[in-house]
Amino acid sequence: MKNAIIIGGGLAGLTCSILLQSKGYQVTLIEKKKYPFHRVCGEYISNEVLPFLESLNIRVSELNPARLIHLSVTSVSGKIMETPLPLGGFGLSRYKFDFLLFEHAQKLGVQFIFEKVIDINFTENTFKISLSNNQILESAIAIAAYGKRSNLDQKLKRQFFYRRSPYLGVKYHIKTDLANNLIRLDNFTGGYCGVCKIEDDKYSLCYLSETANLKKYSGISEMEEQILFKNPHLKYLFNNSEFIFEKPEVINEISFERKTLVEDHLLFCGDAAGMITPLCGNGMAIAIHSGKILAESILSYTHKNSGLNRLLLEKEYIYRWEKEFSIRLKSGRLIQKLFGNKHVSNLSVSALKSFPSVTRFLVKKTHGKAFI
């Protein structure tokens, strides 16, 4: 039996584990922390993902996702817009998403393990893949979907490691009064908030803020005080909610710049492979989509009898990957300019309140169409 290692147990690295494992190949996930767990992340996923989960039997509705079909943008001195979703999308927690995935995954065989992996090498057509627990794998194919930032990416000396992000993550779930099929986007100096409604009643509030914010205050209660609460419809939400976590989820070094596809053999997906803004709103489902691409390649060049044609599979998974994604992680820096500023982004509001197309045609650019 051909088998793979998946460094990374997300959206990404489950979703390739299920299709290589269902198609003959056995795969051994390696995630350093055990399921469930929260996961810094807007939890807006678009519809069209739902074709392709509905026919690997991953029924998302059985965790009564909240149904999303309209979107509303503020700037930060609180003008605001809103548009319909023309695909839609649903929230769903990654505690719960990324749960039912592992779930599924484990089913079918798929083998995991719950530990830090330390260092990846290539020798002689095998890699090997040392764990904190002294343990060394070795497989032909491995898949690196370990998420937008990890020590392993300076271990393999990648370039975007090295320019340091000015971006963090913040992530509550909340219980508020907020429409129920809305998500907003609401705009500060420095970054962005989006709010929408998830599973159970809650909702999940998730803003990147530049990290200059923080260094400017004592933590990110003051932070959030002095910065997020000049828009009059942040402080409101964060005034007339119950928040559910003793503390945020926090990641810091967020970076949205291009990286490689594929360096000395070793495949990247999701978040390690590339990120769209968060202004965008559709991280989650190109990271599906992508697991999806990459599991796909992996399939049309390895052989029962021929072996891994590895030259092939990394020119394919790489033009797909271009085809399907380049334009809309670029449409999204470029949205992510309009926005975060105060003049700037009630410029934007306006202008994209007065001209409904355009909003159109940028919510066009930064999704894709449902896939099988």
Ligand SMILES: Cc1cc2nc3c(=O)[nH]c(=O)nc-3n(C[C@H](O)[C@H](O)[C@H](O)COP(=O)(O)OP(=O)(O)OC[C@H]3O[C@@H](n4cnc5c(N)ncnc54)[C@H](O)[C@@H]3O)c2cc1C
Second form
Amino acid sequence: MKNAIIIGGGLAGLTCSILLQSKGYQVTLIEKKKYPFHRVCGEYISNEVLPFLESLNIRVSELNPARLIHLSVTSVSGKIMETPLPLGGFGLSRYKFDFLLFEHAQKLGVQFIFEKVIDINFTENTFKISLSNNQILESAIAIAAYGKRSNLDQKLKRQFFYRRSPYLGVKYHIKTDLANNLIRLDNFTGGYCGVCKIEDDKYSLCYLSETANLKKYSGISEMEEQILFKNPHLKYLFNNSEFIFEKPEVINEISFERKTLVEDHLLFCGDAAGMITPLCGNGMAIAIHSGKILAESILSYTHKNSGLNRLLLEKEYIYRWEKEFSIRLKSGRLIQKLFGNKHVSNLSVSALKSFPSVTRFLVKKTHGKAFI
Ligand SMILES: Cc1cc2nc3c(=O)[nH]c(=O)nc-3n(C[C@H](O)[C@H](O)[C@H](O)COP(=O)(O)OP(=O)(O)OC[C@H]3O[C@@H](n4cnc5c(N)ncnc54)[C@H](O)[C@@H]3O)c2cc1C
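Mind pulling up the form predicted in complex with the ligand next to the form predicted alone we just looked at?
Every chain and every other molecule in the complex is listed next, the one we just looked at coming first.
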């Protein structure tokens, strides 16, 4: 039997595991946390993933997600514009979404190990994966789907790890009275906050902020009062909502730099291969789609008699990844510059309001087409 090891069980790793396992591979997926768990994420998912998930018999509709068809953007000082979302999306917590994919993978026979990977070495055409419980696993194929930043990036001496990233992310679940088909993006100095309905009667409220904002104050809530509340829409939202978590989920060192897709035959997918800026709301779709492209590339070059053609597989994966995602990631980095500053965000919101075709163009540049 052909074996593959996947490190990281977010949407990229889970998708890849499901496809490889259902096509004859025995997959071992190593995840350091136990499902279900919360993650920092805005929880708006582009509808482009729906035909693919349906083709796998993964039914998100059973989790009662919100249907999101409008986008509204507010500037730092509170100017507002609203536009329909051409393809639309759905709101669903990662707690539920990742758990759904985990259960699906488990039913197919994917073997899960809940440990932290501490090292990866490639010698004599075999990966040796060391776990925190001193176990060492071996496999001809190893996939790094461990997200935006991990201890392993340092072990592997990946270049982006040594450049400090100035962003942190904060996420809450709330109950509020916002429209249930809208995703709203509120700007503040040095960041932006997304809010949308998810399953049941809950909303996800998640923001990205420059770390410098936090350094000026004693903690997250003082930063929110002093910086986020300058946008009147955010002040109203925070003051008129019920916060469900005792403490927010927080992550830091979020990097949007270019990353490598293959290093010493280790194959990267999802955020570990490259992360789109969150205001595009497309990271989850890219994670799922890149897991799919990687699994298909592996399957195309796994031959019954001659084994795996590593070089052709890596070439095909890089080609398909670049074709599908590199413009989206570049566009995301450029669009992020239009927000998070009082004057620039005011101008951007006014311009987007006056020229809806520009808004549609930007949404198109940062989203993909529905795929199967
Ligand atoms: C503030 C913010 C808001 C966002 N909002 C949205 C949004 O609204 N819509 C959207 O589409 N995208 C959004 N994103 C992006 C989205 O969350 C990511 O693109 C997506 O989660 C990537 O999935 P992944 O599978 O690559 O990584 P992850 O979901 O991060 O999964 C990686 C997994 O690897 C595990 N792991 C890490 N290191 C190890 C190790 N050494 N050993 C074992 N396991 C390990 C982790 O525990 C984790 O479970 C947002 C991101 C941020 C930061």
